[in-house]
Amino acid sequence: MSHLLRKPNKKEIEKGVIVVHEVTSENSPLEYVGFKVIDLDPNAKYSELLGNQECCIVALTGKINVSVGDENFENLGTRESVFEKIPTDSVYVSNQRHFEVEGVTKARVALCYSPSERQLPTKWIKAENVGIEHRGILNNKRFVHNILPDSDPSANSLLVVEVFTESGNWSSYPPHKHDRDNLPNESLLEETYYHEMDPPQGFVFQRVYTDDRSLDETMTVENGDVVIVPKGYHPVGVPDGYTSYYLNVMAGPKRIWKFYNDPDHEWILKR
């Protein structure tokens, strides 16, 4: 199996708290991005003290309570399935802070991490304030929820976005990359993709490759998988009959999303 493809590996760390994914700098080639998926039973609690990291807590499905220090955010979460295609609630937590997430219902939560040293205010990113965007034409259409975009100064390095791609379409396409600190033309951002499919027995294809093909892997990605993108182009293709969802986490030395298209395929934008 590809070293960039992670299958769910569920571990119950305490009663009602299951870690589904855990991507860190210790177990992956990533330096700037960390990522966890946690499943919570009702009343089960997960807590963490952040060091020099910031975290965006995303209520993927179900309802949760989040407490950060003496701030409490209750009944967060708007959907039973990501494929309801409505924005959800998230909470931004800065470095050196303690947070706790409690399941109100059965819930799945994404924890998105990146390095941070300048402490910022805790922020409830309300579902109703999440920007919605339609991108692309023809078979290159996708629907985006901008949870923590680079236009929002609430974080030091984290960028978080949800993307829905319909049956028979492509996304992160034409193939683009962001692996050089070469602004204003391109920024250096690592990335993770957390994937779900509807119906759940579906799959998508994701290729991660560099110009010199020193990295060139094409993966069959199934429901609940994570793909790690340390560098290179990273398009996603969705087979007929299925809808794709993914949650992207990006971070790097500068909090700017500036991508570079593969010149071989950029012509499709001119159609």
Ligand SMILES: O=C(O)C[C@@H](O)[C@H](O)C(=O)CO
The other form holds:
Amino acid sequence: MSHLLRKPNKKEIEKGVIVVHEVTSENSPLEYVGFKVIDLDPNAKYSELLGNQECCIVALTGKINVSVGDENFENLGTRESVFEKIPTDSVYVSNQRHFEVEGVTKARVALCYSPSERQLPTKWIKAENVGIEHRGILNNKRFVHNILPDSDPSANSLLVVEVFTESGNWSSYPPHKHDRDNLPNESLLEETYYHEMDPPQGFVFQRVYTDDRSLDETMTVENGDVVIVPKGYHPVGVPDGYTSYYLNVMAGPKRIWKFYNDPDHEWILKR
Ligand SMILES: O=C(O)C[C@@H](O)[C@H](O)C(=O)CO
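Following the display of the form predicted on its own, present the structure of the form predicted in complex with the ligand.
Whole complex next, starting from this chain.
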């Protein structure tokens, strides 16, 4: 199996608190992006004291309470399935802060991390303030929920978006990359993809490749898998009959999403 593809690996760390994914700089090639998925039962609590990392807590499904220091945010989360295709609530937590997430209902939560040293205010990113963006034409249509885009200065490094791609379409396409700190032409951002499919027996294909093909992996990605993109182009193809959802976390030395399209396939945009 590819070293970039992670299957869900559920570990109950406390009663009702299950870690489904944990991507860190210790267990992956990533330096700037960390990522966890946790499942919570009602009333179960997960807490963490952040070191030199900021964190965006995304209520993927179900309802949660979040506290950060003495600030409390209650009943966050808007959907039972990501495929309701409506934005959800998130909370941005700065470095060196303590946070707790409690399940109100059964809930699945994404914790998106990147290095940070400059403290910023805690921010409730309300579902109603998440920008929705439709991109692409023909079989390249997808829509995006901009949870923490680079136009929002609330974070030091983190960028977080959700992407929905309908049956038979392609996204993160034409293939693009962002692995060189070469602004204004390209920024260096690592990335993780947390994937879900509707219906859940579905699958998508994701290729991660560099120009010299020293990295060239095409993965069959199933419901709940995570794909790690340390570098390279990273397109996603969705088979007929299935809808794809993914949550992207990006971070790097500069908080700018400036991608470079694979010149061989850029013509796709000119149709
Ligand atoms: O527009 C898309 O297809 C989504 C991608 O841009 C995705 O968020 C990504 O690859 C970010 O680099």
